[in-house]
Every structure is written in C-alpha cells, then in structure tokens.
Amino acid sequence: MSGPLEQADGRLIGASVPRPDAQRLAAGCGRYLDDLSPHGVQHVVFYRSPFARARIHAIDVTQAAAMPGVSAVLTGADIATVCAPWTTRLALVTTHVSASQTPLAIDEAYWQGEAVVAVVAATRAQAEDALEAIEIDWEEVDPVVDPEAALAPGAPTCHPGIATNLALESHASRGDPGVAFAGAHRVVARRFKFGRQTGVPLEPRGILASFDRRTGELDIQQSHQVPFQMQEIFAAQLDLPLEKVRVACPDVGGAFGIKLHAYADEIAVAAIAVLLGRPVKFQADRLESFVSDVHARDASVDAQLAVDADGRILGLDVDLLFCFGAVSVYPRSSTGEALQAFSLSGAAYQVPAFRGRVRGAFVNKVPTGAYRAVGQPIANAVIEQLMDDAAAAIGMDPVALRRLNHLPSRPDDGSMLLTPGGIPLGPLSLDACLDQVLERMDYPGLRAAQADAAADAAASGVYRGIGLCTFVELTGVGASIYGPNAVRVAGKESVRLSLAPSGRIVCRTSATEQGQGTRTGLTQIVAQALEVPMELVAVAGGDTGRDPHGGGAWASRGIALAGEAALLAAADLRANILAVAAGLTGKEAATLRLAAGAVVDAGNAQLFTLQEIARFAHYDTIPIKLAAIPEMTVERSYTPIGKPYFAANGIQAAHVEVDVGTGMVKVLDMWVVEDCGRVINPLLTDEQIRGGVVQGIGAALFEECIYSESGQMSNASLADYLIPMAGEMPQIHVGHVSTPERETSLGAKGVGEAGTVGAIGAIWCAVNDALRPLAQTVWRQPFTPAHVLDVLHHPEARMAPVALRPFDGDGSAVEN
C-alpha cells in the first residue's frame, strides 16, 4: 500500500454504492426474530405490573397452568432457581449503585410494566389467554415519581435496596466562574425541560432461546445490537461456560440504542429455556414495549452564560438533573445520558470559566438507558439557546456570535482540545461547516425574507424563525469507558478475512448491522483494499459462534473501528496472496500486485486469478515453493489508542413556521453540514443523517412518554405517543466537510448520530426566534401546540425563574 491516507482513496471508497440488503428488506424478504419459529417452540408472555410500585403478597397460577396449551407458568422464585440476580455498578462512578435485580419481580414490583409472571404455551394467543387467569394479591405502595422530590431531604426511597434516591452526582469546575459572571457585560439564564422518550424500532425486542441438556449448550437468537455482551451475561447469570453460549442476531429492524441493554424479561426467557429444556420465544408487542423498553432523556437543566460587550464567552454554568428509573439498566448503567450531556456542555466553544453539576434520581418509572445520540442533543440544545439569548441581549447576529466563540479548527500546539467538561477533542472544522451551511440555506436571504414578512405576521398569526445548532459528536467509542468501569463490553472491533476455496473473499466482523449499511461500507473497504469487485466480497456478522470478538454496533463505531480493522486485515491477506503467487512463479512478491481480482506482475500481465490462488493454497500446495504456506484467513482488531472518542462535528439549521393561533410548528427546511472525516459511502452517510434528523424532529415536536402523578405512563400506544410521519417531514439538505481522523489509516469517524445531535437545538432556537416579536419562548421539549399556546396565553405556564447555586465570596465555584 501507499501512504496511510492515499490507500483509502479510490474507486469504491467514497462512492455512493446502494445497500444490496435494502432491496431484500424492502421486498419483505427479511429474516427477523419473529420470522424464526423452530419445531416445538413455545411462546412466552409476561404478566406485567399494573402499578408503579406494589408489594406482592401472593401469586396464584393454578388456573392459568391448567389453561389449554399452557406448558408452564413461572414466578420470580421459579426463575431464581437457575438464574442469579445482578447489580449494576460502575467501578469509576462509585456513587452509582443500583438495587439488585432479578428476571421477574419477587415480593415487590418497582415500575409499571415490570415483568412478574411468565406464561409458556404452544401459541402466543393461548399464553395471553392464560394471563387472564393469574391472580395476584397486591398492596399498592405510594411511588416516588418526581426527581426533585426524590432528592429532597428525608424523601422515601423508590426501592428498599438503596439507601438514597441519589443515583449520580458529579461536579466539574474550570477557571474562575465566579469572577467571570461577576464581571460580565451580560448574563443570560434559562431553564430547560427535556421530555422522556423511547426508541420505537420497527421490530420490537425479541428473543428465541434453546437449551440442549445433552451438551449443556444454550443457543440464543436475539434482536439485539451487541451479541458478545449478551453472551457474557447469559453465561454469567445462568452459570454456564462462556463457550457453551452462542448469541446470534438475525435481521434487526432498527435498534437506536435501546437494544444495547440486557433486559430482565429476556434473561428470564433464557432461564426458562434452561428450566424447560425446549425452545422458547418472546416477542414484545408494541403496547408492552412502551413500558418495558428503556426510556431516555427526561432531564431538566438550569444554565447561564456570561459574555463580554463584544460577545466573547466568559463563563458557562450548568446544573442538570436526570430522572432515571427504579433501577439502573444492566450492564452499562443509566448514567451515560447524564454524564455525556454534562461533559459535552459548551463543547463547541471557547469557554474560559465553567461550573457544572449533574445529578440523577432513582424513581418508580421505566429504567432509562441509551438512545440515539446519548445525552448529546441535550448538551447542544442548552448552549445554543443561550447563545441566541446572548446575541439578542447585546444586539449581535447569532451567526457572528457563534463564529466569534467557536473552538479553533486545529490547535496551534497540536494538543487535543478540551471541552469545558474535560472531554478531549481532535481537530474540528466548525467555521468551515458554518460557512457551507450559511451558503446552502442562503442565510442572508432567509433573514431578509423574515424581515419582509414581519409586518404581515401580526395579521396572519404565522411567524417564521431561523435556528442554528453547532454540534460536536462523539463517535467511535473505544476501550476507555467500559473496561475501566469493570463492565465486560469490548472496546475493539474485529474483522476476519478469508480467501475461500471458491476464490471469493469472506469477511466476518464483530460489527453488527441494524439497517445502517455497515456491511456495505465494509464491503467497499475490503473490495478496494484487495482490488476485487464488490460482488466477490461477502460480509456477515452478528453471531458469537462465527465472528471474531468485538463490541457490536453502538456509538457510531461500525465503520470507524471495524472499517479500520478491515483495512488492516485486507493488507495482511493481500500480502499472503502475493506471497503464494511469488512461491508459484519464483518472482519477488514486492513486484506483484492485485488488480481486478487477479495477481499481476510489474508489466501488468495477469499471472493468477484469485480462484487459482485459492485452489493452490487450499488443495494443491506442492507447487508453492515456500517453507510455509501463508494463511488464507487473517484476523485483525482495532481500538483507538490514547483517546476515548473520535470527535465529529457540524452545524444544523432549521427554518420553521409557528402559527400562534393554533400553536402548530411546521418545519419548513433543515440543513446539515457535518464532518465525519473520510466519507466511505456518501449515499449511506446522507441517509444516516436524514434518518437522525427525522428522529430529532420527532423529539422536538412530538415524542414524549407522559406519566401521571401515580407513575402511570398515560400514552403507551402509537395512538397517543406521536412519532413523525413522512408527510410532516421537510426537505433535509445535507453537505459535508472532511477532516480525516488522524489516528487511523482509513480516516473515518462515525456519523450515525449526527442528525439527531443537533436537530432539537436547531428547532428550539428557530421556534423561539419566531416567537421573539411576541417576547415569549418555549422551554419544554417537545414543543407541542399546547405548550406553544400556554406560553403565549398563560403566564403561569411560562418558564420559571432560574435559580442556580450562588458562587462563594472569592469568586470560585461552590460545590455541594
């Protein structure tokens, strides 16, 4: 190969190649978990707690067990005979200790939707009928629902297994924020409320478990993102040798982070397979998904920003409170959203003084966990709205204020940049992205049109607004998070490449596919690196029994990490192929190369096809005049060294229309210019970004898990939990700036969350820009028509005064 960057440029890397899988899936030929139905499979359904918290005095399953088709009815005590409890904790976050958890509730249930009894029957309908015959003697207990009340002194705990509801508390301070705020020309402050969401993938969670009592082998098929993590968990909880557990993932109809976790009901299904010794299957339906899939976001933030008379940032002060569930999701914990939102506060800007606090509260609600762009939309929405407020306060255009304060594109001394929360960042391209997005959206033209329409807005009741959101996106998460926290989640990704006896290239990878196009990107990388047509490369993954060990798909790492591993493996396999050719011809390997699926010499004369090399290497080795025959299978892994993330970045912009008569917000256009380093496949990259923007629009305008004061989720159906539809989507314009990642030969960073990261912030700023002539602002996300009308017409519904902690007398931060 040539230089580390040149090797990544070429005919396939950078080409918009369609996903071969897309046609199969769109034609209804997918093979999802619910398509799997082996002979003799039994169906599992769960009786779930109808209460946010209740003690269980007695469970009578006699009638249910006698129902037609029912083979077993199991309680938590039954499951506990083969499955150990678990506790979520992080070695480096010592304040975060969850209560112990079991597959099914025993003695007490701690959230509405927690599984209590499992019914196993020949058909799902029979199992559901039997649920009606289960009798439970409950005693409802007052739940802890509000996070602020949960942390008040003397508040009752939401679970007897914890000493306090305080699930997390962390502080950070940089510079002298007290002096910065005291000497500021203007200080702007704001309260934010982020609604609770969930993922809503096309295919709900599901698992099929089979246990062979003769061999002691547990075989799992699961709709999941991280099969190796689940292999570890099933082996540990069921006391099985790791090598006796296989986890494979069929086609996964979307995941968005919610399929990263080990769900208690899915562990219960594996335990039931062990108990019964026959295949059992659980497929969540949409209604139970709303109260058993993890939720996300659910945070309130008080924040203030200090600027000087020229608009330069002097200080940032944030106080974040997150509402977790009754327990911390296993094994990664529920802290990720809170810690990421905290550490990325103000990440795109030069902030000389910073004070921050983040807390999390255990309450009797569904546990929270990872969801696309974990924490990052919150961090970006907060600082971007403060930037707009500061710009308005000093009479400066918000674009000029952002450009003035952006982090530089490249540090002069070559060292890593640090966010105010302490996250190291590589080179960024914020100004370049800003320049491109302004040109694409015709920012001056939109502002002029907005000014022209202002006179008519009062009469029509329709106001237009423009919002920008600068973002830094953390991608390619590596080995520095879970390993040091004693959580067995691989930080690396791996690729095993083989020249098969057929002459085709077989690629097995630890990176999984949930519809984002990872396989297509890896195919492009391998095909180019080995100079073979893409049709000769077959990429597969998602099976612990066949694949090299690795993490799976999360945190935008499929191409960034597995792509680099593929490039390294391809280099090794190519060297071995050329060595075989050299052994056959007596030529120096250095004079040979691969071209168009064949080995050619220095004069471009074809010597062998790959099929011929495969035949010699696998079946006829005598003519190869070498001391040892090179391996036709190689395996390489890659994990980032010396940095926790690959930092991507970009700008989003939104143009919206707010009807103050109805409260309706219409997104007219969205623009995204982002920098994910080297773009392997522009078509797939743009699709990823557009999909993420759609999820961001859903968060901004529609989606929220609404809870009653008694801890009941009151909109747990798709009739009431609104998700964005195609007819409500604007044009989403995508552009790119490319700053290749320095640490890798491929130069790719992740892009899977870029669309979601900035959409909420851009729309938030745009809605409030539209409402500025009316001197009102929205402060709760989602910005529903009811919320818009409330802030316009009901003073009691407007943002409460912000009450951040005082600074002490010498100007330094006061830490509680």
Given for the second form:
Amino acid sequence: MSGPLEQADGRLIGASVPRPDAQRLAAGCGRYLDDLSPHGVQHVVFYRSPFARARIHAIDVTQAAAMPGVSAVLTGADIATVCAPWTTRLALVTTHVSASQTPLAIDEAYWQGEAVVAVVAATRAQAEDALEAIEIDWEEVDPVVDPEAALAPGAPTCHPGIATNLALESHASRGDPGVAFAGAHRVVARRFKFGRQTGVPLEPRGILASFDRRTGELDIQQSHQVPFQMQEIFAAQLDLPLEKVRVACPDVGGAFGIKLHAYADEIAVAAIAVLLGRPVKFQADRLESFVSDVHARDASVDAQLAVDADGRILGLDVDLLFCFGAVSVYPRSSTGEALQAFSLSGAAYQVPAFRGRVRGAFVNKVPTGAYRAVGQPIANAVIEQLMDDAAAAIGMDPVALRRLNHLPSRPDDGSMLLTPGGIPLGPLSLDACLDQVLERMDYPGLRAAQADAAADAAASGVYRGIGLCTFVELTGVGASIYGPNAVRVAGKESVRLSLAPSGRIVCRTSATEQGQGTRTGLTQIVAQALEVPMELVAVAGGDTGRDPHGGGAWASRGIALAGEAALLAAADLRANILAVAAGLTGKEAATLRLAAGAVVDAGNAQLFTLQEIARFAHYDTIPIKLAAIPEMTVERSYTPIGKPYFAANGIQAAHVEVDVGTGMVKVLDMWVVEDCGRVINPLLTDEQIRGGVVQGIGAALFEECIYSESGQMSNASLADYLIPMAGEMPQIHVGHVSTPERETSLGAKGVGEAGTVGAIGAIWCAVNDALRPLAQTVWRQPFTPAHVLDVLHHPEARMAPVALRPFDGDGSAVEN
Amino acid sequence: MNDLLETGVEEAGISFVLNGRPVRHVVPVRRNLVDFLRHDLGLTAAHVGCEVGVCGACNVRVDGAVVRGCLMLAVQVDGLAVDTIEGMNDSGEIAGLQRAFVACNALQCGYCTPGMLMTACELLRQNACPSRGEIRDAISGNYCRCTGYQSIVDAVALAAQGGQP
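Complement to the form predicted alone: the form predicted in complex with the partner chain:
Starting with the chain above, the whole complex follows.
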C-alpha cells in the first residue's frame, strides 16, 4: 500500500466529473419540501407580530376558527401544553444569557415577524383567509433598536427575561499593544459598519410533520441542513424518545447557514402535529421569510493598525459591536458570528501586539445566526482596509505591504501558528496564492492602466480601483465548539458503506447536501477507493432514520470530514471483500486487489466480479472457507483530533469602476486563488467558489435588511431586498494552490465559504482605491450608490474621527 | 386535488392545452397559475421563490411566451396553451440545454433551474447564437443564489453552439 496521500489521488479524485444528481434536477424532478403532500395534509400559517415589541392583552380566534376549511387555531398557550420552552445556553460562554423561548409568543412579542397564532386549514389560502379574522388586543411597547443605545447604562432591556442587553463580551490581548501603538511610525484608524443581511435561499424554509398516535412516532420532513440536531430538539421539546423521532430532508433549495437553526415556528409545526395527530405542513412564503429567517452580520467595528517605517505591523486593536436580535438563536446561539469575526481578526498576518474586544447586544429585531462564512468576511474586510490605509500612509504598494506581513508558510511538521485572537492555524500558502493571483490578474498591467486613465477619470467621472483581500478561513470544524458548550450537535461526520446484494455500493452519510455537490464528491471518493465505476455507487443522506449519526452541513465540512470517513469505510469494506474472495479461493487476501469492479489476483486475473462477491456473501456463504463471514456493511466516522479546525487560505482580488456621477459601483473582474487542500472535483469546486463570491458581491454592493427607527424591516420583499443578478456580475477567475490537509488521508479542506469570505474586503479595498484621488472613502457596507454619493458630496455623511479606547484600564487583561 | 374546491370562493371552469394535451378543470378564480400547476395538477417543476414576479423560479410558457406563474391567474389560461418543464423535458425540446447545464454544473440546489431553462430556451428560440452579454441580460430576470451565474452563461453558450435549444 502506498502512502495515504498517494492513496487519495487518482482517476476520479481530482476529476471534473458532472454531478449525477444534476440530471434529475434539470429534468424538473427535484423533490423539495412543498412538493410533498401526503393524504389529508393540513396547512399551517402564522399570524406574525406587526410590531417590534408589543404586549398581547387578548387574542380572539373564534371568528377565525369558524372560517371555511379551518381545522384549528392555536395560540402560544395551546402549543405550550405539548411543547416545553427552551433557552439558548453555551456552557463555556457563561455571560451569554438569552431569554427563554416558546414556539409562539405568549403575553408579548419581541420582534416584527415573531409568530403569535397558528392557523391550520385544508388549504394555505383558507388558512390565510382565517388570519384576517384573528383579533388581537395589542399594546405597543417602545422597542430597543440601536445596539449602542441598548448597551448604554440604564437602558431598558428588549425582553423582560434578561437583566441586561449585553449578550456577549469578550476580550483578548497579546504582547503590549500600548507600547506598540505609542512607538509606531504610523497608526491608521477607521470605523466600519456592516449592514444586516439574510441568506435568501431561493426555496424558503418549510416543514412537514406527521405524528402517528398508534405508534407514538413523529415523522418530520424538513428543508434543513442538520437533521440529527433537529431530531434531538423535537424529541426534547415534545418529550418523545429520540428513537421515535425521524427527521428527513428532501431536496433542499439552498440553505447557506440559514437552515441550520431550530426555528420557533418549525418547532410549533411539530407540536401541532402531535396535538392534532395528522400531517401538517408549513411552507414559508417569501415575505415572512424576511422577518423570520435568521439575519446575519450587522456589526460596527472600530479598529486601528500600527506599522513601523518599513511597513511591518506592530500592533492591531479591534473593538467589535454586534447587533443580535431579541433572543439568541437556538441551539447554537447568535454568538458565532461575533466570536469568529473577533478570533480571526488579523489572522493572515504577523501581529506581535493585539488588543481586542467584542460585544453583542440584544435588540428588538429578528434573531441573528449563521450565514455563509460566519463572521469571517468581517474580520477580513477590517484588516484588509487597514492594510491599504497603512500602505497609503507610508507610500508603499498594498501588495508589498501584504507580502511583508503575511504569516509564513510552514513545513508540514511545523508547529501551529496562532492568530492574534488565539486560533491555531496549520500550514498556509499565502505568498503562493498571492503570486498566482497577481499573475492571473496582471497586477502590474492593471496598475499601469489605472495610472494611465487617471487623467481621463477626472473628466469622465469614472474611476477604477483594485482591491486585494488575503484570507484565512476555518473549515472542517470538528467537535471543539458544540460539545464543550453542552450543545448536542455532532462534530463528526459518518459514512456507512455496503456492498448490496445487487453488487452495487450503497453509501449512506450523515453529511447533507443542499446543492454543493457533496454526494458527488463522496461518490468519486468511494468509487476510486473501491475501484468501481461511479455508476455503481449510490450516495444518499439527510435522513436520521437511515443514516449513520453525524452533523449535516455547515462550516465547509462535508467533504473534509465525511470524505475522510468515506475513505476509511472504503478501506474496511475493501478488506472484507478481499477476505471473502480469499475465503472462496484459498489465496492470501494480501495478494488480491480490486480493479474495474472485480477482484483480481497478483497476476491481474479476474477472480470474481463484485456482483459475484455480493451473491456469495449475502446468499451463498457455504463456499466461503472462513470461520466468520466478513460484514458487507461497514461504518466509519471522522472528526479532527489533532486540531479544532482545518485552515484554508487564499486571496481575492477585485477590479471595480466607480461612477462618481451616479455612485454606481461596477465590478469588472474578480479573481480568487485559494488553497482548500486537495480538490476533489474542480468543476464543482470552482462554481462553489463563484457562488460564494457572488453572495459576497451581493453583500458588498446590494444586500441589507433596512430597519426603521421603530424596529420595522422596511424592505422585506425580494422586490426591495436586492440580490445579485447575472447581468451585473463579472467573470470570476478561480485558481488553486493545494496544500493537502495533513490531519487526513484525503487531504481536503472545506471550500464552501471561501468565495464569501474575501469578497466584501476585496471590493471595499477596490472602491476606496478608486476613490483615493478624491480623498474620500466608503465606510458602511453595502456600498450603495446613495452611500457613495453621500461620502462624495455630503461632509456630514463621511466617517467621523474614531474615538478609540485608551490603552490603560480598558479591561483587556485576559491573555490568550 | 382537495385544494381545488374552496368553499365560499368563486370558481370557474377552464379548458386549455397543457403540455400538448387538452385538459379541463374547475379552479378558484383567485388561484394563481403556479399554485394551480403545482398543487392541483402535481406539476412541481415550476417553483415558488418570491411571489412578486422578480425571481423567475415559477416561469412557465403560455402560448409560446415565458410568463411568471406567480403573477398570472389560472383562469387566465382558459383557451391557451401552457407548457411546463415536465412537458418540455418529455418532448426533448430542451434536451440540449439540459445536457449543457449538467456538463457545466450550471445548477447547485436546482430550485431555480426549471425557470432558468425556460428562459434560456426562449432566448435560444429568438437568438440562436447569443453573446455572453446577451445571455447575461436574458437570464437577469432569474435569480440563482447558488452558482455565480458564470456556469449558467457557459451552459447556454454551449447549448447554442450545439445548435439546439
């Protein structure tokens, strides 16, 4: 046997194989949640709070309950008879105290969009008709909307269940930042504002729940990323044995982290199924998705960077304030974005002195949670803009400044590097990625063209800018986050492989698929490891009733973890298949191997096809001269042991045009060079990156959940909340550097979030590079035409000088 | 089919040609076309994404023109011809596009794909050899949240080179 890394290379691993699933989806044969309609299914719709905060004095449902087709109208008190409340807690973050939650609001609602009453009817239209007949006696309460005001001394809380709106506070420091900043050649400081976003999977959330009173079994179909987590939650809240709850995910029409959480309204649907004993379905419509799906980002950051005369970083100081919602999303909490943005601050660079503070505030808005690349775009955008500011301040090219300060690449056996925030990182390839991206984009050529066009720019009002964003990305997250925090979310991924009686290979996995191509990647890995054609391998997942236990999909871990589990399982199954062949022939198993779907001997003579092995092993075991017949089903799990995460890295570059007459930003080109370790399928990987980049461009230029001062989301429709369309997106050029993950035989790191991680930062730098001749900068994302015109023409809209915390007595004593 | 009869809601009989075959139905007059196709007739390829006519996931073809299924009422197709992706798949009309979409990985979750194929087919019927810019313009009424659109442009261009929509 060759070494493990060689083992993972080959004809299928690394090949641009089209997805087998794609044919079915292109034929219109996708099977999404709303396509499922079992006999007798009833439709659930929710009356949602129209106010950011309001007390409920009385709910009158008598008229609604008498409407045609209506079978039940249920309030929070009705649901509470079968469903326990829950509280989001993290054992290690003891300061994070969220108010207790119930499936439907009782007594008071805490954000616009919180579900208050459920109507169950024969059709969705009838249920919606009945919503109109519900009478609620509301008393509006002044909401807490602004995060800074929420944290001011004496501020009223946004929820009576909490003592303070301070949802999170954490500090870290290393070195002596006070000395570093005092002795710096230049200090650049800036305030950043990151708008509130949401994920907008094109298929809204949905759930179909059936409870069989004869068996006590709850059967859930859910458009979701993590069925095992949901199985735990439904069982716990409804007091059912875990084994009596099954959660399965049909085709999922996009997720991006949004479908990672336990939503109160979806728990309500499961409770309604138990109460009514018949199948009930909730399919969110787009309008309610905007005020009930988790939101994300929503942060302001004050940051400063100290450099010496040569451009070497001396110190970094960051102060992040995140705006959560009224409660912390269950069960993983709303803290992930804040903590990840904090711990990855300056991650790609050598930062000898660091001081950081991160806080989160509860306010009366939609709860925040995971959205693609959780926190990482914020960490990267901040440091990259500071790097450009520092380069300009000392008259250095931004590329040279980055190269000077990059974390070094390390040999495979080198020790881990620590980010300023204390995250250990494995081998990186920052300079190699930088070299490749500069060549691909012709950086000197673009800079020369920019200089040549400078004179014309003043006349035409169209300025071009170039931006770079180095990034370090955490992928393959294992058991280090949720287990120690007493959150029942599996860190492992599992694969169960069988040689079926048909002779085909059946693979069930805990890793779920929302279009990433995980199943295709697993198919390639299994087919290669067992030397069978891909057509003979069937991969499926997303069903707690059929799959081995594991996580699902988040943090770019599907291929990185489940892929390794598949490789391990395939090695075991191969050994068992060869043992059967040895038992049939009397030859030594060590002299046999698999080739082209068959067992061959040392002389390459075919002994048995896999169909023949399957027939013997399942139906005709007498000829197998062994004391015990080897199992034709094996199951293996994988979770990283040596490190909490894998660390991918890369660089994005943006070339933009800013029209100062209209404020429009046009992205001319984007380049990404990233290192996700071993690439299993370049075709799928590249478009996965491009999709992430487009979500990042959307964040940079268009997407924001806009709230009024009274806590109303004022652009809550897909006509008003802008997401990118094809006509305004550039060509996105993707390249790879490959540093295989040394923790695994497969060597793959995750890649699902890489595109989103660096796009905001690259475009931010590019826009401000374009505006540099005008001595103005954009400072709040998204960089809409209105914001660009504001900073150009309205002095009061420009970034105010940043009031930074003094370096003495700031509470930054916590060393990492 | 239980959705068809909604007590207290006005209904109307309609006849039209669905994927080449004549059909008659009674529908609530307020029922939109995509809900009617999906929930009453079981033709689930057209999806509902935004319900305000901007995302294109619900595209279907009515008398040869691609329309938003969420903005049209079922009663409006009385006397007309309606084509869905199911029909266009079965007839082979979009086989070239489908092959190109698979080859280029021009879909991830697949939710937007039927609407995207509908639009791409209409484009290639009007312009057999579109430029990449023309393709981008044509599909700009169809949201895709998963791909970066680039592979979809690649696929439509590839199908056009193949000379078949």
